[in-house]
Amino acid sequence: MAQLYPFSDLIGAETTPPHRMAKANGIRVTDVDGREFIDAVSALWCCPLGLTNHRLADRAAAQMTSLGYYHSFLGRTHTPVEDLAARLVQKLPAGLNHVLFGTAGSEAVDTAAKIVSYYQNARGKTDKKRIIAREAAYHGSGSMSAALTAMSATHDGFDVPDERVLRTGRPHYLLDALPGEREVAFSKRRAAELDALIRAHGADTIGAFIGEPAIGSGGVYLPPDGYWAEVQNVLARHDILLIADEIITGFGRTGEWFACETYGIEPDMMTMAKQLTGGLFPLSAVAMTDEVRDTVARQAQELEVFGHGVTYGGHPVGAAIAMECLDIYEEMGLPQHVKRLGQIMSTRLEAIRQFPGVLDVRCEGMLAGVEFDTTTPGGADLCRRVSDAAQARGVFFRVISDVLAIAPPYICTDAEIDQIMDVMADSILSVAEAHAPVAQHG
């Protein structure tokens, strides 16, 4: 085959295919075979306003139409993505008033990884350079993104340079609290155990923590109470800087315009990608305060260049495509209306928490999880078999481990919703009918 395709089985797909898709309409995609389905996790989590919109289609094509391309190179600009950059910091969490764009995820994070060093270096901590990611974290699959990221597929074989990444522990309250612990005091503990890290390698080494506000691929593991607030403290106490890797999260998913707004969160620095142009263009970008930036820019100056930067960076069409994402964003009114969707899901996972190998279910606006109980009889492969029989009902959901995930385009109806949570209520209740008994979680 002539295409490599990510994350799967490179000589598997010679014999089995990838499932090939032909079109798509709004929050529907339909196959070469014209099996129509609901993707409930608005593809990669990044398509909130469907795999299809027509006025970003037409705003795109205004632009190619009068400035198809330029670059923000050597002393040179154009206005989309001016008007952007401007429109994104007010927009953003307060203290953020710079952008650097790119175009993708991945590279967002290597640059934020790139930026460290610079600001380190500007600042004259030539050590201060390593930085703490979590257990159970993705952060993306490029080079320093993928050492970040804590899955082993995006290491394996690849000799990622992770000689700079210290790990954390993950905040997932269900499963590593202690017995009788309270989220609180996991929270302190899991605070205690990252400034034990910070002090057995020295915070003169450490340059940067970054987590996702909730956590997607890994898991859908939401910050237990306290969390943020403790993370915080510590990294302030050594002088480490936050990146918030607002990837998924960014623009709305958890019921603010941004999960740093959701969490009390006040970074340093802000990674954003994804829902920022619907997912119908490469668009990236990294935010960050004005001490961060007046400190590379002071650097830059010195060294009589600022050396990064990429080719389709701030593209005019991805910043025209930003643009009427954020016209559509405000005119749907965004926290509030994916609050409400999001507490429809909300109350109908809370039902689900109670059938046979449900572990936790859990829910921040329009990012939830359902994990299943790989210890009762026959729950070792349940994920996979519950995935597999909401494909066959018309529903695509991710699975993550044990871990169900559900993220809607924000553009669903109430009966969409309805539909999307029926069909995961149908298919774990049939895989329990249809397999070996699996004990009921109440």
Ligand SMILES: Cc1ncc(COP(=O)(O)O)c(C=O)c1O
Second form
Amino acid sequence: MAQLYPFSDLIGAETTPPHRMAKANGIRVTDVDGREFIDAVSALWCCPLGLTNHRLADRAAAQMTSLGYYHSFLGRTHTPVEDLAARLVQKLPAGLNHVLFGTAGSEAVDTAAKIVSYYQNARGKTDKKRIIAREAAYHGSGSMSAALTAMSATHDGFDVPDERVLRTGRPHYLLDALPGEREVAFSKRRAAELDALIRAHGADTIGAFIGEPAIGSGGVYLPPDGYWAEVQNVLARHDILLIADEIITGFGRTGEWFACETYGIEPDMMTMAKQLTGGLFPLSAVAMTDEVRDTVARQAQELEVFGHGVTYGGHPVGAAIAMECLDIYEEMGLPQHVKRLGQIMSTRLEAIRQFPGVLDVRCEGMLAGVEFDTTTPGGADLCRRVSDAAQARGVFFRVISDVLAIAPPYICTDAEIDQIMDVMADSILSVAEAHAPVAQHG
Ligand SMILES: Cc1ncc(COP(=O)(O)O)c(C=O)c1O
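Form predicted in complex with the ligand, following the form predicted alone:
The complete assembly is shown below, putting the previous chain first.
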């Protein structure tokens, strides 16, 4: 086959080819057989303004024909990326005053990991380089970003540099709390475990901690009460940088512009991509505080140049699209708009919580998940079958083990959110019915 497909069975694809899409219109995508689907996960959590968008297309075309490419290397730059940087630092959580652009999310995480080393070397802390990541984390499939991801498929056979990575517990209260343990106590325990891990390896060997404010691809885990405050206390005590990976959550997904605001996180660095350009152009960024930027800048001066950057980082077309996205987000009244649609989702999910086979529902803004109970009859494959039933009804959800993820585009109407939730409900009930115990007679 000409193409190798990411996160797929490469040999299997020769006999069972991937589901091929032909075109899209807003939130709907049509396959080559003419079947239409609503993508209720905004594709890869990245297209809040639809899979096509005329305003973004027009802005891209205008940029393509005025300055289709220029770079920010070697003493040059261009207006679109300068304007975007200035606008982003106005929007970002307080303290993040500088941005370094790239193209993909994985690359932003790899860059943030490199900056950890650069920063610690500049401070003379040459052993303070390891990075703590959590179970269930997804940070990408580059080199360090794959090592930070807690998914064996991104490690196996690749020799990713995992000697730099330490792993701590996932913030999944529902499955990991001890009997009778309250949420706040669970958060304190996770923080105590983190503290113990740092002490065991020595704070002088650990440069940073990376976490998604709310875990996305690992199973949509929302942080339990008090979690981020506890974690930040531990990190501050040990002089460890905090990297917030907002590649899914950034730009409104959890009902604030950034999930750091939702959960009271004050990071030293933040990674962003996906919704930065509405998913229609590859652009990513690493934001950082004055302290990180100034230390990096001094080190670069000492070394004579900041030796990092990629050809397409901060591409003018991507920067122009990002500016248009920010205009649209502001016009639609982000974050209130997401809070309002999220409230509809949340109300519908609370009803679904009572459905057979459902273990948990969770929702923050327009990021949600339904977790299925694998111990019920037919439970092992329940999530997959519900997803198949939904697909037959014209809606794509994302299967993450036993969790069905939902992250609809922001441009959904109220009726479309209801339609998505109707399909979710019908699909669960139809699969549950197929597995209901047969009534005994006589
Ligand atoms: C939290 C998080 N970080 C990093 C990445 C990697 O981004 P990309 O696929 O653009 O490399 C993803 C992708 O889903 C992600 O969800």
